[in-house]
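There is one chain below, alone, in structure tokens, taken in the form predicted alone.
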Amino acid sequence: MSKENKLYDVAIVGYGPAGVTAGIYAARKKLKVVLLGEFPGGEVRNSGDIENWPGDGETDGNTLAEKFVGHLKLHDDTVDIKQELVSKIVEGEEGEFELTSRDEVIRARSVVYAAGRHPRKLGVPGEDQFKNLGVSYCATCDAPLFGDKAVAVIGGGNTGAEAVIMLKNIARKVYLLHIEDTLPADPVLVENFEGADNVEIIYRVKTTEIKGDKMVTGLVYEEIKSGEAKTLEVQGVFVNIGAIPNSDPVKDLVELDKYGAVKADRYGQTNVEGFMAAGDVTDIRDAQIVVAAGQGSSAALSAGNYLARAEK
């Protein structure tokens, strides 16, 4: 593995809304920037219809992600984009940061860490066995495969609600399973499927097993109050029970909260000077696209201020 001799002003980790916005703002400050991320547009691509992005009354995840990437590429004379993952970040011997990717070690004077989150698993028998064989974590990606089939959506938050909205127009039957007795999803989302003929909401249950042969054939759940086990005949299971921060590469460098999220203040500064964080990988209260983008801009401006102070 080679160590790149070039020293960047800012290394941005993450190709989603926070990382892209940080890249745009850092480029406007004429800083030497490298952005590393495997998935152009980030988890935004897994979103369905989007109605709360300012300036777009209605759009979708793929369209918005393409706009993000296209905007960033307007600054390709200033921002080097490397479509790869970062496995570890440490402080170098000369006060810089060293970022290890698949093929090289990249050096930068400051970092904006915006690596996002990944879907949380159920952790039940059959989940790993039938992944991509009926088990999915992305309705935007896989909903079209379930035309005229019965499916289950696990999780009553916004992501689960968005999955139901998408699937109700494709699948024959949609079961929404939630562990509590009310849905925490935004009411404006719930009203899109509440009362729909092919949607059934099952409250106060937990999934215990996913069954199948070559593909998913059913789901077993347990009623929390009675402990009774019941089976649904479904051909698809969409898991939407939250997400885990992608903080492993920095767990030995910066302070994390009990959930593994990077602790950062309103300006993106962490407990390590020169190391900023933004977006869903942080201990952010509201995991929203617009919030992540705002954090990305703040973190980039903080990186610029840090570098300006360091030069004095």
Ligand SMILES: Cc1cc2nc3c(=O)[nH]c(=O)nc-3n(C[C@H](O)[C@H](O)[C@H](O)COP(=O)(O)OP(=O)(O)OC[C@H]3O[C@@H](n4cnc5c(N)ncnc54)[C@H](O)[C@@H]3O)c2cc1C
Given for the second form:
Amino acid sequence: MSKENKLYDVAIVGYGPAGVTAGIYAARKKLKVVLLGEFPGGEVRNSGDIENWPGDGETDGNTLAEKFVGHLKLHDDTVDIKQELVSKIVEGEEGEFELTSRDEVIRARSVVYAAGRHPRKLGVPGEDQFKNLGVSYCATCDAPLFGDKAVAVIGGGNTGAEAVIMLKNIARKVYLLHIEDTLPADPVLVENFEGADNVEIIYRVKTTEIKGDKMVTGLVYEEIKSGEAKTLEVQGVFVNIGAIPNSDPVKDLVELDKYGAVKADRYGQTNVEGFMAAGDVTDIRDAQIVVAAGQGSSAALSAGNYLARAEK
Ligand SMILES: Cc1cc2nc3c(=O)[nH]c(=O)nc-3n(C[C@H](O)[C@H](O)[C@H](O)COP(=O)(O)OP(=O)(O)OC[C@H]3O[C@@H](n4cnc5c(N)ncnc54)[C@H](O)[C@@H]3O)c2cc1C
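Let me have the form predicted in complex with the named molecule next, following on from the form predicted alone.
Now the full complex is given, and it begins with the chain already shown.
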């Protein structure tokens, strides 16, 4: 594997709102920047309708993601964009960071790590076997495939609620299964589907199996109080039970919390000098676009301050 001779000032990992904002801020500081990110726009692209990004009123994930990417590309004279996955980041011998991507090692004096989160799995029989054969983790991507079918949405948080809102206009029947006796989703979302003819909310249950032959044909759940097992005939299962930080490439480098999120202060500084983190991969409370973008700006400014101090 080749090691790049070029030494960047800042390497940004992540092409979502946190990484893109960090890129824009670092470029405006005239730093030499590389941005490595697998999925342009990040989770924004999967976000469906977006009504809480200031200045846009109502927009949708694809449109906003394209705007983010377009804005970053205004700086492509100073920001090298590489649509690649980073598998590991270590500290090099001369205090710089080494980022291993598909076929090269990239060197940078500082890092803004903004790799987001990925969906948590149910961990039940049938889940892996029927992934993309009826099991989905992204309603925005897959809801249109379930026209006139019966589907189950697992998890009653905001992401689950948004899945129900999308699916109720496409699927014949939508079951929403939740483990507790109230839905934690924002009331403004729940009122969109509560009482809808084709939506049934099933409380206090946990999913124990996904059944199928070539494709999903059903779901088995257990009533928590009675222990009774019941089966739903569904052709789709949308899993929305939280997310796991994409911190694997840095797990031996920086301090993580018990959920695997990178611990960072409000300026994005981690326990490693010169290594900043931002957005959903960190131990923030609110996984939101505007929060991730704000953190991305702070982290890039922290990287700039770190580099300025290092030069004195
Ligand atoms: C269905 C859904 C609906 C949502 N709706 C809203 C909403 O209406 N309003 C709102 O404010 N928020 C919403 N969110 C949350 C919002 O999308 C996230 O909070 C936000 O995108 C987080 O930004 P981020 O930059 O931290 O991470 P992400 O957007 O997750 O971006 C992470 C980036 O890192 C890249 N990456 C990951 N690992 C690596 C690696 N090893 N190497 C290189 N690149 C890597 C990814 O490809 C991606 O480009 C929604 C989320 C979902 C899932």
